[in-house]
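First, one chain by itself: the form predicted on its own, in structure tokens.
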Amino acid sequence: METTTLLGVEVDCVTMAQAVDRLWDVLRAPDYGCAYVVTPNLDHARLLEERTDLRAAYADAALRVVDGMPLVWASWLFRKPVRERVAGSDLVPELLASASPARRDRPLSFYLLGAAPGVAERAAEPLLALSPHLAFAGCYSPPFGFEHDDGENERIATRIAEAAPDVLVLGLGAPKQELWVHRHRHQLHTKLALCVGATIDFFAGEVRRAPPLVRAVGLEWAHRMVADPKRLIPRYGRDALALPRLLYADLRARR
């Protein structure tokens, strides 16, 4: 698989389509380990600079597909264009309505952990009639602060274990959502995680997502911004201020 680097982030250059047919192997692999895909964009470039700890877990993902559009613009920049932009919540429909007897004989299930209470029982309709194939294997809506309470940590891999899913689906936004599924993917009993932000939210209504032709003409992040100025503005300030310095970073690498 052909990969670049991109803003300091090593991503694989795949399609949708290429992307999905890669999860499949993966769903069709004999061997049950917990392969977890991540989906940077121009804010996880910015981390990755800072923390040690998400440089770790993207270095264990199995795949990294292109979410951001700064980074699809970097690509063009520096000649090494992607194929396209894959952002995670589209490639989690995709992936499910995909489903099917001729891929394998038995549905593929699915578990949603994130958002908030009740929210992710009413994403599970929208997700489940994407394929007659598919199965909800449950889902867990983690209290506030989680990831410091070992107790709790443990209890929601428990959870996970338990419910068996083919694919995990995880909505506890960046870092949180990487940096839990690479420490507890070996307590797992998955085969497939997806680092997905607020996708969770989109299907169960809570949040809107971009019109199509928005997120088209690579504008999804700005109708991002608008519906939730008061926590993406800060956050997207602080990108923009580190991207002519990841720019240059990357520039003078490729040199």
Second form
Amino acid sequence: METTTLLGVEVDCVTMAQAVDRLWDVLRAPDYGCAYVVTPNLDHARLLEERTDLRAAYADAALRVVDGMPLVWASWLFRKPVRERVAGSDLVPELLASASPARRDRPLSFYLLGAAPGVAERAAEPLLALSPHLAFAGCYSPPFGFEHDDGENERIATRIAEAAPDVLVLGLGAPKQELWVHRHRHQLHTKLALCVGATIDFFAGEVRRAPPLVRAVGLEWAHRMVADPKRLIPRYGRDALALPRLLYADLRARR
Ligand code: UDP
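Alright, leaving the form predicted on its own aside, put up the form predicted in complex with uridine-5'-diphosphate.
Every chain and every other molecule in the complex is listed next, the one we just looked at coming first.
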């Protein structure tokens, strides 16, 4: 698989179709090692500069798909174009919709971890409707601050291991979801985990996703910022400030 480095982040140059095929290779293998997918964007690039724990989680990821438009733009600028953005929130439905007996005899089971109480239950129905060859393995909304409570972390890992899903959808936001799956991956008895931020919220209808046209022109981030300014303006502000530095470092590394 071809890789490139964009804004300091090593990414896999895959289209959506190639990513889905790659994930089916993981799902068909007998291994329950919890291969996991990360979805790099500008915010992750900034966090990766300063956090060694996130760098370790990224280093062990099975697939790093280019989710953020600034990374796609950087790839154009440096003439190393990635063919398309592969957003985590698109990868989840694409993968689930591709479940069929031709891919694998048994239905594909999925578990939803994250979002506010009651939200994941609501997301399950539209996700299940994507293919008749799916099974819902369960869901859990961890309480606020759970990541600092070792007992709670162990209980969550045990719940997931007992449900033994093929696919674990982690919607805890970055870097929490990446750090959590990295730390607990050997306990989870799942084949594949997808670190996909607000995806559970989108499918529950809790948060409205940008219309397809807005996404197609690369402005999903602007739509999200307008919808949730208090939380996202500071985040995107920090990211925008980091962008020139990351671009410069990237340029120097290419010399
Ligand atoms: N979230 C959660 N537990 C936490 C923190 C966040 O379940 O301790 C959920 C939150 O409810 C939301 C998602 O994580 O559903 C955060 O999504 P965000 O928009 O931050 O994702 P990103 O922008 O990183 O894709």
